[in-house]
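The chain below stands alone and is given as structure tokens, in the form predicted on its own.
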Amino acid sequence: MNIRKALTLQTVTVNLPGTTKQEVIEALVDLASAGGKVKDRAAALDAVLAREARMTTGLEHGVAIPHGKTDAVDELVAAVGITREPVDFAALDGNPCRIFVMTISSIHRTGPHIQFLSEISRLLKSADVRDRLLAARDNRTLLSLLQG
């Protein structure tokens, strides 16, 4: 599944709430649930938190990509949020994060999950793209930047 299919105006925000890893993940699950494709919010949240407990999904350059696999969805569900303040996400480079991309995928399908993560990773490699995402003033602009 590509970025254009996975993200909608309802599943992106330039005002992601949260000051802790737990709060950010909960807010992302709520955002993903707004798209109507999450059948069980609690199960989806548990899946993402369980994956995060195994190893941090905080990467580098202020980016974190929390994700999980569960029966609570039938297809890939994604959400993107930008926080106003940096959040300690135990990132690999030791820096806090402000750009959060979350995926929840079915335990029965791996292809769409891998394709989406590959696309988003390529996009977020660019410092210019990251800067433009952080500068987005509204959700429509954020979505447009993500969808290219």
Contents of the next structure:
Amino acid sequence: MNIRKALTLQTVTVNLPGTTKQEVIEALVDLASAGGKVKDRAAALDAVLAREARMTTGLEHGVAIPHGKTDAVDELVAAVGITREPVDFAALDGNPCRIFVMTISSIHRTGPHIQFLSEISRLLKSADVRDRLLAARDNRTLLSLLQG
Amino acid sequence: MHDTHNITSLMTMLVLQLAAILVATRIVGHLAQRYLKQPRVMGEMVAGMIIGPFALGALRLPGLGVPLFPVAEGLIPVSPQLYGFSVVASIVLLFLAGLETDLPTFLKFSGLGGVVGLGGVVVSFVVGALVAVLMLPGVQSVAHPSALFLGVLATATSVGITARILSEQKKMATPEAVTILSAAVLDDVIGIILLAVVVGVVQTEAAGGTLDWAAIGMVALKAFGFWLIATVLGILIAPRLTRGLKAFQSMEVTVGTTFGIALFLAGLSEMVGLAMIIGAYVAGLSLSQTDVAHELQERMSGVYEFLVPIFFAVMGMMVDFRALGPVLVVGAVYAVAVILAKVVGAGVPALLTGFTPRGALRVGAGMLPRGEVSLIIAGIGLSSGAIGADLFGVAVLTMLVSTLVAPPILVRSFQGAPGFRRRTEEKGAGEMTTVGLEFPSAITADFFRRSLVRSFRDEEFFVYRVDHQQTLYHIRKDDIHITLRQDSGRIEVTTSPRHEQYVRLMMVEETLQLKEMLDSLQTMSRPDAMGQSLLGGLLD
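Write the structure block of the form predicted together with the partner chain for the protein whose form predicted on its own appears above.
Zooming out: every chain and molecule, the one shown earlier first.
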């Protein structure tokens, strides 16, 4: 349910720019801001980078879930991007990542963010789903794959 | 002069008695837990029986010249001052029980558990009271005080033992366990309201009042009304009160004042003709909604650790073995009848609402153990004269027997197929996954656990600390059921595979909190510099 609400055609892309961690996160924050719900882009970026500095969000199997908490949003804001080339994200399994799921949540409410990420990670557990996301040609296909 | 001497000797006896009780309960309680795998409280109660006025306590002590625990005159065989400790302990027990019951959140998720709890209470009450009517001379009606007390005594469930076993067997998130835990919370509430009604009826009768059902209905209405109004008022007032108390910026003031209010409400409820524990329970229930609830529980645990063994020991001491002889048959029939009544009363609603017969048996068996609430009720019955030493003994032995028979039945019944029909087709139903974390010390694990519990509460989860003697929580919201268990430095969180991701992410958030604390510690000025500056001042 959360995935349906939080993601729109404006906040997913099969063409995420960036070749470094910093660039990818900046691109994701831009993508998330496209939905119009981020009041302060710089604050949002700082929050995500600060969280990343505390512990990497690069998981396994080429998936990363950068996220942060900030006053710059009132409700959960999410974005999903696939990069053309794998990016080194200091992931747990040491492999570079191509699937990026970002959430920015209000400082006061972490629940929706955890709910969203748990739904996404349940989805991304399947190698088949991951392969299909990577093979998606356009944003509409990506969105419909994510929304099941 | 004489009075001074008298009070001094009374107090000397009291401290010697307390000393004996503390040592005996600790040792026997520990032995029971370690070697017999029984709850510590059972050992504490047996310790009371052994050193009490009807066993070793009656022996004249060399040097003292008198028995350590002489049989006191009147309804209660121990001295009033010692009994006072156990009364305060029962208030602490019920205050904490209320504090752990997040009622509104619980009611939102109760459902099936409510039906099972109600079934268990109603059937065991009726059966308990009927045994009294059929077998006790002089008891012609269910409205007789003895019948009412034996009825109420049969209702209370102590779910701590069940929770411990299910958690050891990794069955805490099965539909059966969830139902048992919800039902037991409701059981406490209904049991306490029933007790309020019964005490009301007994007092009306003692004052020469009528016995007809209309009068009993009025008393019941009054008792239920008091409980309801006090609870609703309490839930409305408690958040404002705790907010006001925070102005003192001292947790001691908050804890002291709130426990003071619990004692006040306990006294008030006794004054309006209800039992003291009802006021204590309502006070806890009201405060369970506030943000200081968790802190209160932690801070009260020292008092709990000291007083509660005294309570169980005193209850054990009050068992007069000689009085048991004539009622052994009645007692045996009563014990068997109420055990069956609980299994049937809780099991049949479970069977009707989607459990298999095996699942229903599990639910019924899980509701069997009885604990502090039934003992408190028995104590009130004895002190009010509604039951004599014989029936008090029966009550205590029934509690012992039902608590002893439940674990083997539970362990055996939980082997084999899932017990819930509607979910058996679902893939992976009943399967559980456990996420474990090892911490370098119990202190760090404590920090992590407290922080995790607070986060679940913030996310509007219903968090229920299952038992005070083990760090075990049941946490739920909607269809998410989680068990959190801490064993010194190890923390284990168990849930269904479907919610594993959620739990893992919640735990990640907490490890970040932990990391933040560690980082902040490192920015503190260097400990060795602090040490040196302290040592440097030694010879100045």
